[in-house]
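One chain is shown next in structure tokens, namely the form predicted alone.
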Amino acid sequence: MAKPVSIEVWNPSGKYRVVSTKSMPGTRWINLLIAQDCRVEICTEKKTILSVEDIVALIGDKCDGVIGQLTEDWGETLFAALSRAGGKAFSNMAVGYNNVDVNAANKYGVAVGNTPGVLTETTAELAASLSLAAARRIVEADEFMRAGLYDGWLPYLFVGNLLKGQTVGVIGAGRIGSAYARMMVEGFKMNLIYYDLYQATRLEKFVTAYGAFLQANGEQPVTWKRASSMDEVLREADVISLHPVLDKTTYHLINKERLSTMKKEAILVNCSRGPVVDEVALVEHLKQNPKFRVGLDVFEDEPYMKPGLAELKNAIVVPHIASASKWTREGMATLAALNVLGKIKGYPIWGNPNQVEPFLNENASPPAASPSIVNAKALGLPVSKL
């Protein structure tokens, strides 16, 4: 018998019970499901990451629907005990899913949302704030300030990287990869080499336009190149962020091999996921090469560093907080209960995505429509004409 799990009530008496793992910012979200006669619990436990029999004694034996995160191991167990409980929907509190096992979502007939279409910018802007930290060594500065270390303005104190012409890569030139990259261009004068599958049209007028704007006023354009392959973007580029997605063939593809082929100035952003990277050849890595500088968002295998890595004075090391901007994290929580509300309500799957900004306006009513159901083709789910 599962241990019974603390929670917060809302709208006690609601048709429908709508579960969350765990308190979301604002209070939108839960006015949104109260409206639709949803009680609502939340689960307010302290733990950091609740285990799959905490979920379970959660889910309990009536459930419509589960808000959960990216922390969490949602694989046979959860989704046959949600099924057991009635429950026909659940949504990651994040755009990534690879803590959702699909099929077994598949196998019991529940709908898996997630939240794209609202970290773009707010995750961009983290990575260029990585790369501005680690090229201007503002962790360290500040870390010496704090300890009562500096005596006087010294020639050679705290030395870092100019960014102005130097050479930006983007591995990954999706939403937030574009994004970051048209920050760097058009920020600090950067110029541009890509890595994607797809051709980033859209980036490449961008960043033409931009250099001919330069050129029209007198100073150096800008430029950008589609490489070849991964390896070429590491070779040449000064500053270089990942924005792949994690599969089998992203795994470690950043290695011992690969960082022996970057510059030995080079900087490395991580803002995707953290198995992207092998950790323990980063560390060494770092070791060898003193001026060779990383900002790290995410990790291998969080919420844990590979040995050594804390201690290195040229790597910045953030808690997994690409998306929090205020903004950004009040919408993740919208959608992600819409997600699970929209499959409760019967409503179709919204058309695209990426595009939610009506779900996000707070002066009119979202649309009759889940924002994003990962696997609503393999569940047959309708689309919706609006």
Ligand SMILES: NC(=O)C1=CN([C@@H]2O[C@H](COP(=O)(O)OP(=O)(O)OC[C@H]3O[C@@H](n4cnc5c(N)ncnc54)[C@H](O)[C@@H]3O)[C@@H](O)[C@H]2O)C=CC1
Given for the second form:
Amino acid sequence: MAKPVSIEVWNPSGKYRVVSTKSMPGTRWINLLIAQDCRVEICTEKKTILSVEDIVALIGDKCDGVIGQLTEDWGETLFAALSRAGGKAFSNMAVGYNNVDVNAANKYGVAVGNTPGVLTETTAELAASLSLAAARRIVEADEFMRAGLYDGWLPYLFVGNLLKGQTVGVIGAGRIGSAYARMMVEGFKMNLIYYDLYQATRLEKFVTAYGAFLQANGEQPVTWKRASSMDEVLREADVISLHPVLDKTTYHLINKERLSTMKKEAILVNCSRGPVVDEVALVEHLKQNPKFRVGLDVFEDEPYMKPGLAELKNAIVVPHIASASKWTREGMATLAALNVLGKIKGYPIWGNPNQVEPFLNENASPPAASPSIVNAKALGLPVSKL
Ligand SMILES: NC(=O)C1=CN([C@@H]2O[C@H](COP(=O)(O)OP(=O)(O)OC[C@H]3O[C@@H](n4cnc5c(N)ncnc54)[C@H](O)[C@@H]3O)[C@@H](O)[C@H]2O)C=CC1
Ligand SMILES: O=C(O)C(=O)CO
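Alt. form predicted in complex with the named molecule, vs. the form predicted alone above:
Below is the entire complex, every chain and molecule, led by the chain shown above.
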């Protein structure tokens, strides 16, 4: 028998029981659920990552839907427990759902939601911040200053890389990868090389138009290239940012061999998922190549770092905060709640998960739809015509 898990309850008399495994930013998501007759139970346990047993206890005997987190292991055990409790809806409060076994959800007929779009620019901004911080050695310089080591301007003090005119490489030019590419091209006049399974047509058009604008103003135009292999990006780019989904095709995409093909002074940024990079190989590469720099938001064994990484001056490490802006986190909570609510109410699925703005407008009721259900097709769920 699992020990009881502490909870906070909103609208105790609500007809539908919706559980959130964590407290989430904002109150709109709670109000939207209450307005549709939900009893909302929020787990208030102090520990950061809930175990499968904790979540089974939270689900209990009757549960209509759960909002969960990317740190949780949503597999056979949890979907079976949710199904036994009468639940048909789960949403990650995240766009990435590599922590969810979608086949297991399909087996139990549970809809799986995610939260695309609302974190695109926020995550791209953090990737751009890490790129700049690495290029200009901002963290090292900050530590130097605080240690009282600064005794006057010097020609060689913290010399880094100028981004203008260099090449930015993007691996995975989806929503976030494309937004990051635009920031680096437009903001710093970098040339673009990208690799994705699909052509990023809008991104290509943007860089072409911006290049023409620069040329018309007497400046060096920026250029773009769609690489035919990932290795081409690794060989040619000066700054490389990783933005693919994590699946078996992207696990350890960056390994010892590929690191060795990159420029000795390249910058590698990872705001996707930790296991996209072989972190042990990366630590070794950073040790051997002190001018190679990385900016990491995600780690292979979160919350841990591989031995040696924390001691390296050529690594900037932050704790998975790429989506951490207030607007984004409140939006993620809203989308996750509406995914669950939509399934409970029998609403159709929103037609375009890349355009979720109507769900985020605080001054209007959200559309009667689930914003993004990743297994809608597998479950044969109807799509909204709105
Ligand atoms: N660090 C953080 O806080 C955050 C991390 N993420 C991660 O970023 C990922 C991407 O998010 P979005 O851009 O919204 O998703 P998206 O689905 O729009 O983009 C992913 C892109 O990766 C490409 N891709 C898939 N397999 C590939 C492969 N083998 N090689 C090259 N490209 C491949 C896809 O074609 C797609 O264009 C999420 O799945 C999540 O894991 C997302 C938000 C915040
Ligand atoms: O949405 C995601 O995938 C995240 O990593 C949240 O930061």
